[in-house]
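One chain follows as structure tokens, the form predicted on its own.
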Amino acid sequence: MRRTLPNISLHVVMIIGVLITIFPFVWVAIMGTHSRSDIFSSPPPFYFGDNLLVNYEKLLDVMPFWTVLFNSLFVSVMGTAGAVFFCSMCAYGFFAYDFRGKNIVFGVMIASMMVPPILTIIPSFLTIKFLGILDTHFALWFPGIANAFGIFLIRQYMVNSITRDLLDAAKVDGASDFRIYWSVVLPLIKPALATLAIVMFIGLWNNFLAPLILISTPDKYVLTLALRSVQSVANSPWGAIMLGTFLSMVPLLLAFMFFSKQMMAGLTAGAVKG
């Protein structure tokens, strides 16, 4: 009994935590099947309604949903792929090579992580405007593909999981620097790459401030901006908005399911010795 009671208490706490975590997702899904009047009724309905098709038609009427969904997917995929490639390449440079000022450059890069992103909004906007890429999707994903967090994360993983002897052995076998990076290093750091990929994908998918500042053409809106623009009209169709919000969660859930195994391996790497 002394061993059973703590286990039962732990499972109860975990179940309560899971229910609290999934409740917002279930609630949004339920509200997406009800009309505006049902959503604001008292008490609100805690069951699935029969207004799903009506809300879907309203969603397509108030915004080009599938277009903005594709825009968000394009920005997130391009930014994630670019960040995984360039951050891992830069991290490999800090790990594998010794050059003058290496520690100073790395220290300045780490220090840049302490600067609040809100402070860089005006300089970033002016730079993007000067380059002539304002009001383009390129401006949403390209500036962040080589970021300090990704470089630091992957570099630290390389330090803990790859030995210099392995790199030296590859050089003795005649492998070029890029071949060592591509064929030797990348397969060994998959957990770190998956962790960075899911963090970048979620960050780009949920990004609202950058599209709000940089995108002005409605056809180029991403999901976060499009859903917010609908909420500003009179008598907002909240059923359609809830349905669109739930549909916007599906890619995030799929991305987490796809990368979660590697991500957990990356987060727990080094936790157990031996």
Second form
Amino acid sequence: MRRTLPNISLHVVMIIGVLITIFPFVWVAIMGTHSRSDIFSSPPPFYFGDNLLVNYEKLLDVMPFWTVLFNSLFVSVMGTAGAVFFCSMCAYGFFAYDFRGKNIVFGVMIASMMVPPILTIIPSFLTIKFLGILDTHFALWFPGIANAFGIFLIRQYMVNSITRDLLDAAKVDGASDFRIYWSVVLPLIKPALATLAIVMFIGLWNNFLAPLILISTPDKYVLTLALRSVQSVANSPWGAIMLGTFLSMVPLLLAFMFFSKQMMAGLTAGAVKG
Amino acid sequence: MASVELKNLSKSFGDVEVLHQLNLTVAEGEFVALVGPSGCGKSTLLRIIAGLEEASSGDVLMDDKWVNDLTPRERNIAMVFQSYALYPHMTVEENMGFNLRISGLSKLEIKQRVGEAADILDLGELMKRKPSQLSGGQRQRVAMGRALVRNPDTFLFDEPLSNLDAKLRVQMREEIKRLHQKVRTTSIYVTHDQIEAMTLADRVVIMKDGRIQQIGTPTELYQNPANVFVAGFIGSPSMNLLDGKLETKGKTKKVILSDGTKLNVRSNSCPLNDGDVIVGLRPEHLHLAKGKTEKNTLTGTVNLIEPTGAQNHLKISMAGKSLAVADSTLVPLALDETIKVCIAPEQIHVFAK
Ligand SMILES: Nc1ncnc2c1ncn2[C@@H]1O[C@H](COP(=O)(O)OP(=O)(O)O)[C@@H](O)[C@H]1O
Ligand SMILES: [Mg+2]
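Okay, that was the form predicted on its own. Show me the form predicted in complex with its partner chain next.
Now the complete complex, all chains and molecules, led by this one.
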């Protein structure tokens, strides 16, 4: 790489961007090692403190942290796996079959993405109550597993990466509809699946509103809800909360490290098709 | 092996009818080529035979059994696609073995049969590669192998060679022919290239706009084209088609071209009544006239000379029309030279207008 002036300035801009992005995470990590009074001292401490173990004990004291972490993980993994499976299957249906009203159904589905999610809170609460699954994890992950965004994303990817001839070849080879989906289509849309998986996982992991409305038993809390529930106007154990917050980010960081390459491939597919 | 029969087959996409009342019988072990210009419905017809598309009306029979409702697998056909349609994520070996795996054959048996097909097609050292690591010709071979491995009753080919360069195309053409002579499986081969159709097939079916124009052996089609379309389609360079008038005087029949040239035609080869006709003259049947005594001559000026080695392809202007002549005597000619060409009466084709 040549060290030309534009090149250097580009790097400077990017490094500043990275620092700004990373700063809140680092700060959360730092604050997780301080006591409440240190955090509120002025100026705030920009170094790692020695209160980590105390904060950790405090964290376990105010909430069943590992249970709650497991709850979050369970809801996110179930929702992600379900979404990847059902969205891809549904997208395959829209992609591979011609049926009456296909375009109308697809159009309505796309249109449903335009409805602000806030508007659907009350209807979905009522539906979930009617189904008798209030205060269950099932209500958190199940309703979203066949979502319009995922179906749309995967179908568009299929349009670009799978030809009709390929499906026909599989049919001539004697593959059943499910076999074609499983053995031919799924392996070819992996980047789109990875993209959807990470988007779903982040969404479910960070979801706060739905658990707030649907979950009432503290043992069933997920991380977002548990961390929020111990914050009160006065006397919140901030060191413990920050530590819990930092720990709750770790799984996402790990997931991103493993999937980022595939995810980029999925997001830029079509754009760089050659 | 199976015979294939189509009865009154029609196909519409919405309001557009792309196949009209087709009838065709392919005997067991026969190699039939479907040829016609692009968009005439060849692929649609092949897909209906394969069971990938439903006919709008009419019957498809295989071995005299009605198969309209059967899946491609139940019909036991194998198909080679123009785009090859290899599974990009599978190796050559897995591509070829996919249908055997679906049939639930044992690993050992799959390996053995894939190996046999690979030997026939010389794919030995490519088995572990992915399609993206193969050249066009190799992919084509793998696509053939995938069809061959299953021992189908019928082979269907949809323009399998049209993505290859000219040299490879000739080579693969020979290979397909040799393969058919070896396995003798009923084959239906779609192409838009008449030479491919003529060289490969026992019988050729010529289609235009969803209708069969003529069915016959390559020689029959060349010697007795049923209409102007077939006449112009078969043969390379293609037949000269000129406007003319047919006249009968006693036992002799003549055609009079627009510039007044009179040509004798053989009366029994021309069942038409007097009046406006189209006269067909094959370039390779037109010979440069040597002396003044030759009969059935046309006169014109040389307008273009294209040497191809064995023949010189000439374009001759004649009363505003251009006439193609394939000259194998290789006599040197000058541009704008006035020459005479002659043709035997029995080699003149006459079609209704
Ligand atoms: N799925 C389809 N829907 C609508 N029209 C089609 C479809 N498939 C083919 N056609 C039309 O049918 C005609 C014949 O197509 P095709 O069989 O592919 O021709 P060929 O293979 O001889 O080039 C074309 O005019 C094409 O536009
Ligand atoms: Mg075609």
